[in-house]
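In the form predicted on its own, a lone chain appears below as structure tokens.
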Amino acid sequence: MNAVRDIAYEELKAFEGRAAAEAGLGKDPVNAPMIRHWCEAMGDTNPAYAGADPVAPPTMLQAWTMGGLSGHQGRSEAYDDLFALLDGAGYTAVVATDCEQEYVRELRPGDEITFDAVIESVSERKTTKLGAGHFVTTRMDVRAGGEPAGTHRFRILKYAPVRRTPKGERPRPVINRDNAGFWEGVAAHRLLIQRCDGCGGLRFPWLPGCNACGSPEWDTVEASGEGTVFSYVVMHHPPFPAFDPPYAVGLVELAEGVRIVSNIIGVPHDKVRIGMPVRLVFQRVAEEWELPLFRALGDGAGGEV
């Protein structure tokens, strides 16, 4: 690991307000196939996003501006220069921390997307559990047909990774008043799904209110534990304490219709397949807590990850 040096904050502040992209052009107009794929992946069945005259889900705002591996024309050197400065000082790792979106108008198939992006802020040096570093916030102003459509703010942390021992404990989940009941269920070996009192819809992960009808009232149903692999990735990098890559992380569709992200075990990582049946198991990962995982069933199952 390279030695870390401090950067004068004035040097970082000088990047604030500089363009990260100018006159960017979305690679594709808003279109129904992308809307359909997004809704299928998110499990969003809102009828406004389907039919002969759909609108795009508002949270797709960033999707229409993504440049893919080849990037965008109009990208400014300022962002690359900022990253080079941070990399050179030893802040070589990066992690996305959060995003904020504001919506001005609906987007419909055929809308041509243009945008400008600016480096809105660079924080002073902050100490985090991942390591010391600087938060960088980029604001993107999105237009449709030349008219304002929304604003997307994206925040990352450029940091110097903390040296860790080869083995460690898994990160603890963040437990709050909105999801405490879920973790209480896990402790009792029950996978609980929220059920809206207003429309009866099931939802996961847990939310303080229904994203379909808006009702704040709900109860729970216990999942049967049966499911199938809806999608998955195999993690190879980066290595992290308590994890031994490569391993499979799956998006499991439960028999009840909701989906949950968890590890797929009981089969080598390269044997995991979409549609593979799985069954819920609980695995103790620390003295005081357990996690819901999913064991593969059928052909290829039996080996441990």
The other form holds:
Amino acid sequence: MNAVRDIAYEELKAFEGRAAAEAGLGKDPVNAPMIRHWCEAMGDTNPAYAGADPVAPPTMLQAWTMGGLSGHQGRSEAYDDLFALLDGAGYTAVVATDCEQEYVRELRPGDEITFDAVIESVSERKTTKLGAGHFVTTRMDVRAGGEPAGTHRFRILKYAPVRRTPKGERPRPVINRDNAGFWEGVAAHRLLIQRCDGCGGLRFPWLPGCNACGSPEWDTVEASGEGTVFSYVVMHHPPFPAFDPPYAVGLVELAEGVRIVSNIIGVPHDKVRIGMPVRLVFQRVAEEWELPLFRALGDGAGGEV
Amino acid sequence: MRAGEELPVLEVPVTRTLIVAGAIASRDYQDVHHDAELAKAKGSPDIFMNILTTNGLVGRYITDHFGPTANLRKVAIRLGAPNYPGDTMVLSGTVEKVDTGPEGDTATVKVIGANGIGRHVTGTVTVTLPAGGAA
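Show the same protein again, this time as the form predicted in complex with its partner chain rather than the form predicted on its own.
Entire complex below, previous chain first.
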């Protein structure tokens, strides 16, 4: 999620009833070319919209009020302020959700369009699939030659877009005094195995003391990176935002004899096999940290890096 | 025209051209309706149809069926699943009720536009057929 600031609802509510547009003037009077362009785009062959004396498709109501590339005329300060407030708080994206139009008079070429609009309501903060945001409903009264032509109620969602990639952060390792040396090794692209000073046994994962002789003294040896799949599972469920199931989790036996749990990559999840030779790679999984993973050798047909 | 009557469906291929042409014809220059790169930067997989085009298509669906004498009174729509290029929107409609008045028969029609990912639009259209009019 982007950094989003909560706005006190009273601050938003204060915009209700204020003008969104005042004495707006349509940039062009209703005209046959714009009607024709609309009908071409919509594939609308209604003869009422063509010929010598066309009426405009009623659903064009809003089009006559649009600012186009050169921007809106008559948009009120309140509307701009409301948008600035929402933008500033992180609700930068906009999507239209509802449009309700009532038509009281046909529009014909030559009709001059004027309009006023009011901010009817601003919702409390809502969580949607697109992201959290506020719904803003405006109501516009459209006139033609000064007579009411229709009303146009429009609802938009101003929202903070949910970032799609990455889908989620990979769980972070817990680094403490007992395993800090292991993670320092990973950062230096070295997979370090503990070796007991007492009995000389290798152990992995890292522990503060030897599980065979009890000695707390140890040093490290660097793994060659060669290994084989000792066992594996394919994860289908439960899903977790950082992962894209199904994927293979392997128990890899290193050439040195100890075993490590990691992902098997470079091969489809359903082609992982016990005994498959793999080689250590380091893969960056977040901006600031990498993981030791194992790439299948030989017939591994996958395309991952 | 009677309550319960179902309108024949209208299949609308959602082409990139339709999305862009509809946006420009409705004078909507929001980048998400014509610029795929900027749409992606805003979290959308591609450009998508603007609400005014959907509104226009719903209006067209009704007048295609009821004929050129039909008067649209009200079009109220709500958008759901976006219309992305390459999809097809299938518009269907059901006459919910018919009121007979001095101006003719006024029908309330429920309209649904479904695409490959869900319901793009649900709406209600009120349309009057002048007495002695077509359909």
